[in-house]
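So this first bit is one chain, no partners, the form predicted on its own, shown in structure tokens.
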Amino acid sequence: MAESGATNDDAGVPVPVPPLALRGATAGTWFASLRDRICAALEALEDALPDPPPSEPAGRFERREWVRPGGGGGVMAVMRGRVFEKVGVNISTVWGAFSADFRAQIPGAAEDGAFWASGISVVAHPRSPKVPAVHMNTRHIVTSRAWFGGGADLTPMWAAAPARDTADFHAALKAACARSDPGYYPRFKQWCDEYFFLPHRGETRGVGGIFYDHLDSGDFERDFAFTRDVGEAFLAIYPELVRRHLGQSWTAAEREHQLVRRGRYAEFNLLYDRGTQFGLRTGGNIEAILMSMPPEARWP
């Protein structure tokens, strides 16, 4: 994180990093450590595939650093393997100033637009239609205010996906919420259902999960603990869901259904996703921002 100042994206002049970012640096350290553990767990799944085809080696994450001209940067970690057709686990810590037309949309940024933001983003597109796709991100954003946001949601790609997967995914997130506030789960579940919705299709992207934003209870440690619990819950439940379906065969029709559902996934991320808009409006790395795009999709 910057010690002095960051570049003003409007005028090219220094803008002080918000003082609250000094406290938020611990969140950036956490996101990086969570990235390492998630990558290790997903690589272990690549090794666990029963009777893997000899021509398909187990995938391994390739990491690539990037630098944001206005301040900060991040690391992309992308794996293409025999279990995951594409999975990305990205972290970033960036700072600077929002453009004049964007700062009004961000709490606490209206005066000078100065911001600091750190987060982790995970999107997995498995090869098998039997294995659900997943998204998880958590972030800490600082202007003259400071808050946490994020969540996780599951997208089955199989028309006959078992209800147990959905139930267990939600149970893990509900337990994470309960450790901070029992009221979080119903509130954040509804927020997720409303957020991950495609108005032009009249349908949800998947089976939901939780979504929260602008979380600032006045107790940084409490809010940070909740955000860590969301990451831990994801790390515990998603590899378990993948393991349930390793080695299951699928049909051409099931693959077709998967590709169509991936198209819906792409539509949401390009048209409505806040993280995509935030990255594009703050000079982020384009490849990292669009990491969530599926490797192959279909529009019938």
Second form
There are 2 protein chains.
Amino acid sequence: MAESGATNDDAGVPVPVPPLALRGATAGTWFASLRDRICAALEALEDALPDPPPSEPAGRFERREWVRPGGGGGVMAVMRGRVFEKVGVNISTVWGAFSADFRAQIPGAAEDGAFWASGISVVAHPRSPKVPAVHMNTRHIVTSRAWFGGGADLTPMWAAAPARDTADFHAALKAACARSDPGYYPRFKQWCDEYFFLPHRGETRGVGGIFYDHLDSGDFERDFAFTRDVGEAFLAIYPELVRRHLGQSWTAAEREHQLVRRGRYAEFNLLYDRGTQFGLRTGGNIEAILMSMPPEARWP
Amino acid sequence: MAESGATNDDAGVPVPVPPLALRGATAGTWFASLRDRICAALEALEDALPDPPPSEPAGRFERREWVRPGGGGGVMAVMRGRVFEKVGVNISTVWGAFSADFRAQIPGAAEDGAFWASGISVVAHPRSPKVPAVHMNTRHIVTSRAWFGGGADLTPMWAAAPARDTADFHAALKAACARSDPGYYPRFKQWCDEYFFLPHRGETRGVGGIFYDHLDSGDFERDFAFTRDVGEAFLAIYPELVRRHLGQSWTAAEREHQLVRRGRYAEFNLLYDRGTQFGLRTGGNIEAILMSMPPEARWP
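Show the form predicted together with another copy of the chain, please, the one above being the form predicted on its own.
Below, the chain from earlier opens the complete complex, with every other chain and molecule after it.
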């Protein structure tokens, strides 16, 4: 990987490659701006609900900053509204040293455990069982190496969820992948299916999407562009999927199905999710880490 | 540890020590008879609810047998009633070989991983936030060694839970310990406090009780008697605690508090509980393993 001060002359013209810290700042700035646009898009959906009950005002994000004792911190943005029962959009930039037992698991961290990490994470739990839940996360991690990771995946909570929702979600991510490398989509889709899998139940968490990690092609700009494309694809498709089902009513049985599916969602996050484990092990903010937990779930 | 065919002549008279398999059968028979008495006591509480709404019949346990592909099986008894929103009383007797990565963690299993295990597990989630949730589990495990483990702990779900409930629960367990060894209670109480702890939140799951594991004093009958005493203590005190609060009404805010506490309960079980991990790793019955999960929980 090119280090600070090296140059990238693919185009024949020497282009300064930013040092690692500057690259991180660049990624962090992007995550914050993406957060602003995602929050605005989801608030617009709160406003777009047809015939809202007068007792239910449109939700608005509330932001809360938190500081990580070991270094860095973040901003949690949470909205509890009439379309979204709970949705969190968190950004964080943290640094420090991994605990000894965690180092072996992280590329480039074995020696001194020093790390720097920045990312954005979105988890939406809509009120309506007809609106799919969604998760999107992208991150940039720097140890003695540096890479991007992330992805987006959809979890329908309605037994009769239309196949079109799934197809359109995947198509958006596939198009984002194609801009960087046509090989990414089949590879990252499979990775997602394997990752969001509950072995104890023999079932996937939802209908998948893409998942990637340790992405370091040797070209920071290229990998960063891909990560931005994933964010843009999410921002374009998810609000569209929500809009399709706004104003549809649901039955008590459909709500019950949703709450049971949310139980499986909680099982995955606590038993298997790498991001949750990463957060808990690095002393991240508990509320931010567990923002992904469903507002209500059932194990009947 | 005495092997099959050895004798125990503490009393001056040679007493045949049952071989491991027979000891296991003895423990298994006890767990099943304790299960019957616990189920009867909890069904009696369903009948004892004062002024029950006519639309809510008294709950009754439903039993379902399950077979473990690798060897053994169990019986799940579940009741969804008007006092108990969900309560499970499971017994299981399973055997086989631990997976390679699990062997190192289990005493006496390193060589071939062969194990035999039998136990009873109770988790009660009452409807009323004023009635504490409870967990009791005792088990006998045989590898190339053999031991008992288990305990009982209480989880009040009411912010204003009376200190007397906690005191009486602990007193019952302390008395059970005292019959075997006065040193057990302080040791096993502390173990419980350490075990049922959520490090990411810096809080205990509930108000504790006792927890013990790898109990092998060298005297099977003595250790088995202690384990029976734990079961008897649970059976005597928990229904009494429930009875105290039967018929008390509760507010929506108290229910909300209960549902949030139940979320913490779910976090503990999925993130940290050894029994859950044991079950998932040994291919136990998913419904039986996750019977401990709360029927409804919130992460607001």
